[in-house]
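Starting off, we have a lone chain in the form predicted on its own, written out as structure tokens.
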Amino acid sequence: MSIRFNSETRVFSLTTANTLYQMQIGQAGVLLHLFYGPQATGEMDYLVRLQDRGFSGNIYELASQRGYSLDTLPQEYSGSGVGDYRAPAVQVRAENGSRSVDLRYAGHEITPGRERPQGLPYVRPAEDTETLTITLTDPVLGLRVQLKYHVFPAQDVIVRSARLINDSNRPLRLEKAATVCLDFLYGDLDVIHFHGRHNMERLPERQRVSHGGLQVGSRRGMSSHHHNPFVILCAPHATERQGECYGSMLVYSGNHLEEVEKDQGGTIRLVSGIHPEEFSWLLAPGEDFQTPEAILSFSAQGLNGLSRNYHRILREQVIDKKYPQGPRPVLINSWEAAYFDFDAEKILGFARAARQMGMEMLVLDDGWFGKRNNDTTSLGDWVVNEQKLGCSMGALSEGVHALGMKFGLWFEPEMISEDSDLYRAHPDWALQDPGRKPNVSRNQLVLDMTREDVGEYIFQAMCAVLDSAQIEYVKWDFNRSIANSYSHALPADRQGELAHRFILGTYRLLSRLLERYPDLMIEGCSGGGGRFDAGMLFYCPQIWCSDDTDAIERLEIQRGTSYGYPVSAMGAHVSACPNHQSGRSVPLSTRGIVAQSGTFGYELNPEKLTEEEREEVRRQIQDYHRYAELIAQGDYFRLTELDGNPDWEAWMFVSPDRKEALVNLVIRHIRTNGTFPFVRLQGLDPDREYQLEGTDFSATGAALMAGGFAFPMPRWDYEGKQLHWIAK
């Protein structure tokens, strides 16, 4: 059993292979958080020490116990307005205007397996998954909260969520409904969050948790390029190789907020969930609200250890197992090769050249529908422009398949152009305030995904195209942030529900398409990595990591992404040089090494490659197929510390049986008379001897991990090395 309850001490213990999570029903029914960390025996209630602190009031029933204060106790799900002045997990406004929420224990249930939350992505159950449901109530409000804890023992993961139910005969208005509230009683911690921008996403930033705290999140209608819904708390001394690390990752693609603060007594609180700004949910009598799930994990094996926990749970329980973890088809995407300037013959020319080098799928990007010859028009008009193509989509698909390749297509389903037949017919289907000119981004507006008629139109329009041709792959884009968040279909008192209802509409559309086309593979995209989150991975086995295809910048982007997300989910391509975003030129061999640490494909005109370059591409594709399973399913290790050597980046993969490893290194900056790039390998079997393929050199795993390995002296900027080690 991974969940136990001691009825005498009233302590809940949730155990995984290497972790322990404990809670206790305290006095007056306050649900206390006791401990989260490495496996331990016994109960941790002794850690909670009462202290009478000035201006920290007391629970009415325990007024004589001056230290029993909601403001100082570690809690599992904090209310608001009743004496806890830290970040609350829930805020509610009653019909009479009262804003107090006081939650107390009312019962619990332990069950095998888990239920699927309606309308939301979730962590699919494993064979040994168990669920703890703890019920808290506020009888004055008539609010019932069910805290769900799904335990995944083998993966060292606990999945949390909350369901809020109105048991009263009066409406309640939710103004905040977080998923996670987690209090750490003692000690200093660092927080690592992942910020960025379009073309440079998920950059790790580390700082000490301070009094006053830190807030990061998104109000953009999507998880965003700017702040990922994933944070790490770790010991100040924690490195990639050692130290205690905690992670919290939302399974959600919309607005989110992560709050981390240290209180007056040194307790550190993490609260994470839907962003409360522009959120206001009317909960009628008998109605309930389900928060998104969050994946919690702990590792004492440093940041790499925590990352591997997240990689496993996402690969095994979030991404649908119908998709192979590797290899996937090596694709050629038409965007940087042609942009909007193409016809069917040009696309077939790309396909013929690509197939000769071993590529396996062609993806036709933007520009195939309506009057879409630039980005100012036709979004929403999902009708094939046969005049532009010179044939039907079915004929183009047949031509690609005749070459032995698969065929994919780009869509941007949630968007609409003002210059479109759809907008002229249904201007009220766009999100925009009455009487106000809307914010325009990339010459497009956003469709109201809260509406069933909008979802039905998009579904039928996409199905018409998908039914007209053999299409195995869809690239699903989302190329602007949401503004003017007003729905013409929602009443005034429900406009605050729009952002969450929007993303539920997107999830609903994805679900319908995958039910109708079970063999279709959808790659998520939002101007690259603007919606790179566990919610989208539930529907899409891979996500375009960034619109920045420069291999040197991709080192940072893919490294930052790897802290939470597996390599098998990272869309990565070899692009042309000079690079279209940065103007930088990088050797083709190095571009291949970087892109292989992802889903692997090409974003260039294959007809313009020299014969020497074509031979290099053939070698890259052969290598990708050779190493694909190792890269996609192996353990991933960052070999360069977060604040490591700026002159090079190194990372590696180790097979599950530890019989082989692939070590990669890319030089960022050459130094005259410089030092040898030196790394200590990780994850090897210390008792095995490993031979470097293509050489006579071998060493034990223990030696390579303790003594390390020095690469040959680099010869030029952006040089890449890939070393394959095989156990004897």
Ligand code: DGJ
The other form holds:
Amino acid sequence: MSIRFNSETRVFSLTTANTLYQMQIGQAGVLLHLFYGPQATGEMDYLVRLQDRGFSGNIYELASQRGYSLDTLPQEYSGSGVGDYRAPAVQVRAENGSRSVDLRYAGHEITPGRERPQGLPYVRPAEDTETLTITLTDPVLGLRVQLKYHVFPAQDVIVRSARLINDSNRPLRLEKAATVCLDFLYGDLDVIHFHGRHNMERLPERQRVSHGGLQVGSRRGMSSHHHNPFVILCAPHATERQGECYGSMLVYSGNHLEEVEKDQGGTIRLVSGIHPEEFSWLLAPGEDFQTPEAILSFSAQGLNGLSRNYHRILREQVIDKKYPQGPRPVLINSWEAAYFDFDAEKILGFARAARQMGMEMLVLDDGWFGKRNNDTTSLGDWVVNEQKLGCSMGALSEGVHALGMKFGLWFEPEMISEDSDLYRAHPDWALQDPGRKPNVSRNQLVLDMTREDVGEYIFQAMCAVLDSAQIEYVKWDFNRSIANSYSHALPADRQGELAHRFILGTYRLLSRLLERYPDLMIEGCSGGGGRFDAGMLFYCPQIWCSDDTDAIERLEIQRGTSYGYPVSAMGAHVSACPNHQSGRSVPLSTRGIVAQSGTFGYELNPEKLTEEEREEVRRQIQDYHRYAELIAQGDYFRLTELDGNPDWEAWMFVSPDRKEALVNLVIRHIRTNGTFPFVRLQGLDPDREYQLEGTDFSATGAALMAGGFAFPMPRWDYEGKQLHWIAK
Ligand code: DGJ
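Which structure goes with the form predicted together with this ligand, now that we have seen the form predicted on its own?
Now the full complex is given, and it begins with the chain already shown.
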């Protein structure tokens, strides 16, 4: 039983293997948050101490209890406009213009398993998952809120969401409907969030939670390169190896907002969910609104411990189990090899050369449809350009399969070019404001995914191509931020629903395609990592991590990504040098080591490789297969602290049985007469002796973790080392 309710004290206790989450139904039915943290026995309602604070008003019926104020109590899901001046979880505008929301406990239910939310990605139930549903109501509004808590005991995870129901006979307008509201009564916390930009995504930034707080989020219509929907709150002394850490990750790919603030009494509040600025949802009588869900986790084992919790839950319950966590096909992608300049002969040439080195799948990227020879045209016209290819897609895919390879194809389903037959026929299918020239980005506009007819057209157009050839993989791109969020199909009073309806339309299309092609693997992409989130991972087992393929820059990008997401989800390729984004040249061996800590593939012209390089690629692919399960299923540890090391980066994997470990090191910056790169390994069995493969050196796991290990003195910039340790 992971969920208990004590009817005397009215305390809810949610327990996982190592954590406890407690709430209490307080006076006047206010749902109080008591505690989230390490496993503990007993109830912690004593933590809530009442304090009469000036200018913090009181609940009408408890007006004489001056300390019992919504403004100072730790709340589980805060309303708005009724005396709590911190960030609200929910904001509603009633038909009469009233904007107050006062939520009180009305009932609860504990049930085995969990239901699937309609139209949204979610955390799939484990065998022992239990659900607590707490109902809060505001009788004046006629609003009912069902708070859902799905407990995943083995993974140390609690999944939260809220369902808002209009029980009144008048419309209600939701102006904010967050997923998470989490109050911490005492202590200082740091917040770590993941910001970035195109070609440099998910860089961790850490700061003390302060009065006034911090907000990060996206209004771009996608989770975005700029702020990931994942934040960590941790003890100020927490490091990669130790300290208490909390995570909150939305299972969502659209606009989002994370608010973290410290209030007058030192209480820290985190609110996270759909960004309220591009959101205004008309809830008709009897209708309900389901928020996306969030994955909460806690670890006392430092940031690495928290990351491992997220890696586990995403690998086991979010990513579809039909995709192996072990080796996925080593692919060769045509983008950086040819860009828009190819025909079938050229592509088959790549495939032949790639196959000889052991690559297993050819992916034809952008440029195969309409009259697309550059990025100004044809998005939406998903018709194979046989004239350019010199053959049909079926014939090309046959040619690739005849070499013993799989075949994959690029799409950008949610976009439309002004220069396209689709736009000429249906200009109103593009998002744009009446009477206003739209914002253009990469020469393209965005399709109105809220519309069923648009979804149907794209579905049929994609199916026609997918049916015409044997296609095992789709790269699903999304190359601009959304602007001019106006749908010609939505009434004026529902335009504020567009952003959320858009992403629901995308999810619907993904679901339909996967239903129709159950063996298809879709790799998510949005100009690299602009939609790298748990929502997309529900449909796509891997996501192209960044358009920046420079191995040295990838160290930062992949490390930042690893705080929340497993390496088995990170699309990573070996590309040509000088690198097309940075101009940097990095040894092929180092490019291999970095891409191996991802889904592994190549994105270069394989025919241009020298005989020596081809031999090295063959070895890399053999190594990838040798280590693929250890990397994808093993425990991952960052050996470099969050603020980075200017000189080098190190990380390691330990197999689940702790019989082997793979330690990686890449030198960023060589120092003359420098120091030995020194790391203390993690996750080993302290009692076992580990042999360093290829040498006669061995040491106990305890020694390697406590005393550490010094690599030989580096010899040049960008040198990479990979050490394989095997338990004797
Ligand atoms: C952006 C992607 O991230 C690239 O890998 C490539 O697919 C281009 N789009 C194609 O237009």
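The term rigid core refers to the most C-alpha atoms you can superpose between the two forms while keeping them within 1.5 Å. Shifts are known only where both forms have a C-alpha. Positions refer to the first chain, counted from 1. None of these values were measured; they are calculated from a predicted model.
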| said: Once the rigid core is fitted, tell me which blocks of three or more consecutive residues have Cα atoms all displaced by 2 Å or more between the two forms. | reply: 643-645
